[in-house]
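Single chain ahead, written as structure tokens, the form predicted alone.
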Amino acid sequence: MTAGTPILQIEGVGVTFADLKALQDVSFDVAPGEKLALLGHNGAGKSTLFKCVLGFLKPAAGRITVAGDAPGSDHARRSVSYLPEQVAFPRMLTGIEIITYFAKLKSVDPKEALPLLDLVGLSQAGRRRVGDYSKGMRQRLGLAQALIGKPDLLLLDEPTSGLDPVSRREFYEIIDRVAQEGAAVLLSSHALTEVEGHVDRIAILSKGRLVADGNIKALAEAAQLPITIRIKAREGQADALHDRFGGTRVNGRSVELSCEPGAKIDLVSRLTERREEIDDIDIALPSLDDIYRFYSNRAEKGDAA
């Protein structure tokens, strides 16, 4: 492979299953060092993208490569990871015994694979079976498991599915570091909130069509969602602000305004003109959930027309 040359192509893939078209030309790539949120209610296609990119199942139509490689060849079988949401080993072996096993299975020395589990936090828990592990120390250990020979791609499936929200930070802290190493990762996640300060891009599907691919800040845009200014006024101002901007009054002393991104700098502007009636000011850009749910109401809207 070339410098620069994604890790991860898809063009065009098409999949159907008798009557339903799981896939429908979906066309996206995911470059080295790039974090790629796949994001899909139930039944949007993630699952079946997983798995033609795998090898699992072969498309009716389009392409994808996997470092380069066809998925499924021996290649692409080695530059690729994948961490399922519900994670099972042996419940008799150890964490050492499970990170040993797959080392061996990647050709990988194991002295240089089992540092991994102090990696994920579980060095303490490496000489205990898996069967005494919590939900959230097997998922870690999946992931270190995932880690061995350092993969060009890392396929995440709800990785963070039974971690606390330490567990959580940490996890996404070990996926920053894999990637700033060059490895390429695509995550699927329920989790919106969660995901949109941990990935560069998102992707989402709807009912196997891929309805947006980019960074949120440019998706947002596009859409042109509004803006939420919430304004808190200094005692006995709330009235005279509501008055003069309108919106909606909260909570008695604040109020809430709502303005399109190119309003923005204009409102802040004339609102500071009256700061002697204002205690603070707080602007509120579109999360990633109004970002989601516009374009997948978009595309419902779509298939209704």
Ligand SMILES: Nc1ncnc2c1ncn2[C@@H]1O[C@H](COP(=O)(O)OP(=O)(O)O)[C@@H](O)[C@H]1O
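Values in this document were obtained by computation on a predicted structure and should not be read as measured data. Numbering follows the first chain given and starts at 1. Between two forms, the rigid core is defined as the largest C-alpha subset superposing within 1.5 Å. What changes on going to the form predicted in complex with the ligand:
Once both forms are fitted on their core, a CA shift of 2 Å or more is seen for residue 162 between the two forms. With the core held fixed between the two forms, residue 16 has its Cα displaced by under 2 Å. Core-superposed comparison between the two forms: the CA of residue 188 stays below a 2 Å shift.
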Second form
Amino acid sequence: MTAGTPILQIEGVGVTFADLKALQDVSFDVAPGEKLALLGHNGAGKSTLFKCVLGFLKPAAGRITVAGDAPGSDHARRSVSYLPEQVAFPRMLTGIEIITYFAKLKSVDPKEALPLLDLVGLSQAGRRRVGDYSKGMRQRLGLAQALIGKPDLLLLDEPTSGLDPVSRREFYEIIDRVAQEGAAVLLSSHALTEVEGHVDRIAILSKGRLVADGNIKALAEAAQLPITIRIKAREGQADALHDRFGGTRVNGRSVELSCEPGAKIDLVSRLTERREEIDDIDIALPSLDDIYRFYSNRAEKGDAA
Ligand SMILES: Nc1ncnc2c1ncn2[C@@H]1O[C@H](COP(=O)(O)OP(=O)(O)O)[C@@H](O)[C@H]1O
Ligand SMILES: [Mg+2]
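Show the other one: the form predicted in complex with the ligand, since we just had the form predicted alone.
Below: every chain and molecule of the assembly, starting with the one above.
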């Protein structure tokens, strides 16, 4: 593999279960050191795609390469590692015992693997039974397990769902370090809010199709979603503002306007001309949910056309 070659290449992948098209014509690449979140509703096909990358499932169409080789080949298997959606470690074993066990399975010297417990912040808890770990600790142990043998590509299936915001941030801090050392990270999530600020790039799967791929800011801009401007009118001025600017009257003294991103400055300057009628202005950018919904719905409308 030469420098700049993607660690993972997915080209036109299709998977069908009986008459269900679980994946259709999915294509994207992941470069070394890149952090990519694969987003999609339940049943979108995220876990199915991971199973194809791991070589557990053979796609009916398309092609996947991991480190230049076919999924499931010896070389591909040594390059990739996986944290499944439901990690179930034997509750009676300690963190140290579990890492030792998995190191042996992967033919890695446990002495090399055990420092991973430090990396994920579990050195203190290493001698405790996993049954006593919190959900966040179990996810971090799962991550340590996935990091054994220094994989080039990490597949993490919904690793942060169910974690509280602090645990989630800690989890991403570890992932950042791993990516800085050159590993590619592909993680799945069903919520854009969970990955915001933590990944370089998102790819959105909807009903088995890839409907968006890019960084969040670029996708938000490309969507050209309207911005909401909420004006709080001075006493007795709401009707006048509503007559002049249109929009929607909300709870007594407020008027809500919707505008294209490009028209924002112009509208705000027209509002400041009416300064004496206005108490306050709030500008709300499209939410992550709006962005997510936009790309999912757009693909569906395309299907209907
Ligand atoms: N082994 C299987 N047999 C039949 N249908 C399956 C199988 N695995 C997944 N599916 C179906 O494929 C679709 C995608 O599932 P999955 O990849 O698990 O979605 P996600 O991980 O995005 O929630 C779902 O409709 C699911 O029910
Ligand atoms: Mg899944």
